[in-house]
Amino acid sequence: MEKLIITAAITGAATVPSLTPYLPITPEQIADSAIEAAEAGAAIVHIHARRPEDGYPSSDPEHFREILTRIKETSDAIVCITTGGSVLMTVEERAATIPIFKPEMCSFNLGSINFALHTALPSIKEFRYPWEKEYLEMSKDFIFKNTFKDFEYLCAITKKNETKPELEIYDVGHVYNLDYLVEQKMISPPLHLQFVMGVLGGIRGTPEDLTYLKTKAEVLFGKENFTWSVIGVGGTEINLSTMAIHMGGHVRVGLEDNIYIKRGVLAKSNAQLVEKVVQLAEILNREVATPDDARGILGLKGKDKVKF
């Protein structure tokens, strides 16, 4: 098997500031738990910014530059630039970083989904920020926009930029919509997957799914056309984690996720979760990645020709 890759999704913007203490938010705590999470065993640190001053998503490129710049400077870490933004943006801003900073990765989403965020409420007793009550509940009417046409526009913003997408597929539709930007040569393997498993409005984060997603992309592209790495949202993580190492694919975790290091017990920080994928990997018997590994597992163009 290959070396494992693993992504640590740092901030997010799905997890609400309410939700646990330990969610980095200011630019200087997200590349700080960036580093962490990289010195743990993450080859690859998946970046979204915040407000600093209540941690509400931002698409911001200043936020981004403070935080890209300090990864930079200490880490060798392969950095992950989010297009997904927040479902309030345009793609407009959510791509705006790409080509001020051109990194080596950046996301892609492939399909529109409801993107409910609204179940976490029950569980918060008191909120630190007046914006994320609201931004919670209107989530049961959110509608996380990806068309053909933002296809069209990452498609070229990426290859312009020689920025690996990494392809993020919320359901089943989504390797189809693939399939299709494959088949108009708009997208070329060698492609990266990312099974995202469990949001509510996509597919479910259940073993049945993960073999699934993963035999449906093997059907259409070939096996040797692509590499995959599975997401598993709450209190799937770990479970799909396990079954991702066992069957040759790769790994995100984080808070951006998952709030839990075990049921009910919160983690105090990105760094803790990936230390426990590297204990089942090491359990599994495969071995973890570094940056430069993955950079030749995922054909990147390396870190010194990002402009950051």
Given for the second form:
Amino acid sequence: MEKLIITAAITGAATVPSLTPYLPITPEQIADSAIEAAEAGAAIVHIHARRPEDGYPSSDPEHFREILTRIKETSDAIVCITTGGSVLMTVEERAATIPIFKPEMCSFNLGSINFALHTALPSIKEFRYPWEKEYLEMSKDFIFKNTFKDFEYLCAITKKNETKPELEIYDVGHVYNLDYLVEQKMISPPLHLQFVMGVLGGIRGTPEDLTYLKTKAEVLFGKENFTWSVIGVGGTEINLSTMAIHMGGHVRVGLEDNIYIKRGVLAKSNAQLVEKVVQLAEILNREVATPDDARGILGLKGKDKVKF
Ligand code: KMH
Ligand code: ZN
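Same protein, different state: after the form predicted on its own, show the form predicted in complex with (5S)-5-amino-3-OXO-hexanoic acid.
Following is the full complex, with the preceding chain placed first.
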């Protein structure tokens, strides 16, 4: 079986700071947490930025620059920059970093969904920053917009900058959206699919759901034309990771997606979540990929071609 690529999603935009004191916020904290996750075994680090003063999701390229240069100085990890940003940003804001930094990878969200975060509200007793409560509440009536026009825009940007898209699939219709883009030659194999499971508004994280997504992708694209990875959002993270390791897929974990190391116990760092996946891989006899192994598996352009 192919070596296992572990991605660490360091801070995201869906986890608000009041949910866990361990969420990295400043550029320095985000970079250091990414470096530590890479040392623990992550080949890829998925990066969002936050405003250092209050942790609000940021699209400011200067916040990203600080994070990216610090990571590159000390780590060989592949950097995958978000183009999902936060649900309140336009697609232009979300993708502004790609032509500037020309990363090896970026996320590419394949459909619009109700990205509901309000279910986190009851677990927060006290808010650390004033924006958080409204941010979670408004998600009840908000659509994370990713239209065909947005796809065109992202296809052009990723092609031009030789950035490999990590194709985020939140539901089965998104696999069909991708099929359309392939058919139109807007995007070409080999594809890298990321099944995002467990977001309220998208597909759940049951074993049948994962098997179905994988089977559907095989039918549409052919087994040899894609690699896949899974994100179990919330409580499904470790269960889905175990399934993916066994099924030949890859795995993403991190505080962006899940804040617990086990039921009721907060993860103290991204590295701790990565370590758990490394242990699972050992138990299941799957070797873990280094960043260079992952570059080979995914066909990336290389660290020397990024602009940071
Ligand atoms: N926050 C995750 C559920 C992105 O950055 O483009 C999906 C994600 C999206 O990582
Ligand atoms: Zn993300």
